[in-house]
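Only one chain is included here, represented as structure tokens and corresponding to the form predicted on its own.
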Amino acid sequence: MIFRKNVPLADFNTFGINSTAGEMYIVENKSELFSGEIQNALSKPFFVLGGGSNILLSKDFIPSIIKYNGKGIQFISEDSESRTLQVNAGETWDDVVLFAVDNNLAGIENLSLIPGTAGAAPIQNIGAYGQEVGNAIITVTYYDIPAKCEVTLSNEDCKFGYRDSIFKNQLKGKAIITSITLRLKKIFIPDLRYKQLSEIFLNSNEAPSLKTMRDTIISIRESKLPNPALLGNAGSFFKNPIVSEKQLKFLKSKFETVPSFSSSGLIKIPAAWLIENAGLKAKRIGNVGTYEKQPLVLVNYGGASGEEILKFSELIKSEVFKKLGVSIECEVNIV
């Protein structure tokens, strides 16, 4: 375990917000979670930090941060159709996807280049281009803070939903995820439900390979999303809202073409379309703005505080509701 005091956090969050942690505990393996130092830290206000890619540090000072850094990927079982991986929570998520593709295992390739750690993936139930990590997860193991023991949840018990899980609700602030298990398929069937993917491969004489799919996803993401190393951001800041038939009908009465899609029987409208049609694409106030290529992404042009970004996000939500009558919610975790 590594312990540090008064730690600048600009390098620990992709927004580049320069908050400070009074104390930071970097935990290297799950046995350290039972140590006296960590038990003492858990008895006081704290925040569990993953890769820092899906958070907004809205305060200048955070008393205590615990960062779980345990690494490791291993095969634990297989059958004729699949192989099961156990992945420690500190692994970088995209390294997990690369490992799967290199071993010709399918099921998470469309989640390529999503930043963050493997431990954070089930909390948000990360998803992109037709796939969600919850569809591949078998179990999630976590340290139960109140009970001071390790617990393993089944996929069903994780209560996965759209960018949602039990870890964002009943277990928020009560769990430190230590590992996940993934069941990945030996036979690759391309998931081309996402329009841009289907258009890319529509005229191809052959179905894409697993590696080609990953490379294509990476190319799409890099063309649409800013590199956090160059322009601070946390990826998609807002979730695509679920709307009623009545709301969709109202929008179609005002706009000739309103993009919408159905997922698990729910109607969703791209939040990016709503933001753009509310006149907020490339909107900028001071050091904060919506990204010119993707209005779903809020960016820190340099020197913005977490409070500035939070206020800007509230303005976006307010304007979208006022002009289009649809409420949008934050996808990032506000700390």
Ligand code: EPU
Second form
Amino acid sequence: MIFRKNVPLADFNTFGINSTAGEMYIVENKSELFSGEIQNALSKPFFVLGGGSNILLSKDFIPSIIKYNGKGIQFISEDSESRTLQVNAGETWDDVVLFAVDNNLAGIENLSLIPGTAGAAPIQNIGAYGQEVGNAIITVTYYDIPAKCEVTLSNEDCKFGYRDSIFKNQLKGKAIITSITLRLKKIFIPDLRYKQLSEIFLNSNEAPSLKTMRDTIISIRESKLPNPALLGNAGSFFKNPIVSEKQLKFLKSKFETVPSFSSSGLIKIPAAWLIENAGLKAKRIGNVGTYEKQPLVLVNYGGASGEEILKFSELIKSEVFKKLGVSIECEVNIV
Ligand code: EPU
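To complete the pair, please output the form predicted together with the ligand; the form predicted on its own was given just before.
So here's everything in the complex, that chain up top.
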């Protein structure tokens, strides 16, 4: 375990917000969670940090941070169609995707280049280009803080939804995820549901390989989303909202071309479209703005405080509601 005091957090969150942690405990393995120091830290207010890629640090000071850093990827079982991988929570998510692709295993390749750790992936059920991690997860193991023991949940018990899981609801603040298991397929059937992907491969004679798929996803992401190493951001700041038939009709009466898609029987509208059509694409106030190519991503142009970003996000929400009558919700975790 590593213990540090008064830690600047700019390098621990992809927004690059310079808050400070009074105390930081970096836990290297499961047994350390049961040590006196960590048990003591868990009895006071704390925040569990993963890769810091889906959080907004809205306060300048956080008394205590616990970061689970345990690493390791291993195969634990296999059948004719699939192999099961156990991944410790501190692994970088994209290293897991690379490992899967290098071993010719399919099911998470469209989730290439998503920042963050493997342990954080189930919390918001990371998703992109037609795939969600919840479709590959078999189990999630976590340290249960109130019960002081380890618990393993089945996929069903994780209650995965759109950017949602039990870890964002009933288990919020009560769990430190230590590992996940993933079922990956030996046969690769490209998931081309995302329009840009089907367009790219439509005219090609050969089906893409796993490696080609990963490379294509990486180039799509790089063309649309800002690189957090260059421009602070936390990916989509808002979720795509679910609207009623009535709201969609109203929007269609104003904008003929309003895009919408149905997902599990619900109608969703891209938050990016709403923000753009509320006149807020590439809007900037001080050090914060909506990204010029993808306005549901908020960016820190440098030196923005968490409070500044939070205020800006509230303005975007209220302007979208005022102009288009749709409420949009945050996707990132406000700390
Ligand atoms: N659009 C605009 N203006 C823009 C950009 C997009 O109107 O400037 C509209 C277009 O109609 C476009 C639609 O928004 O067709 C959808 O855009 P995009 O395909 O970029 O996807 P998204 O719905 O905005 C979601 C995820 C992303 C994920 C992409 C690709 C959410 C909140 N976000 O974005 O996830 O990478 O799909 O699958 O669901 C993340 O969660 O951090 C994230 C980046």
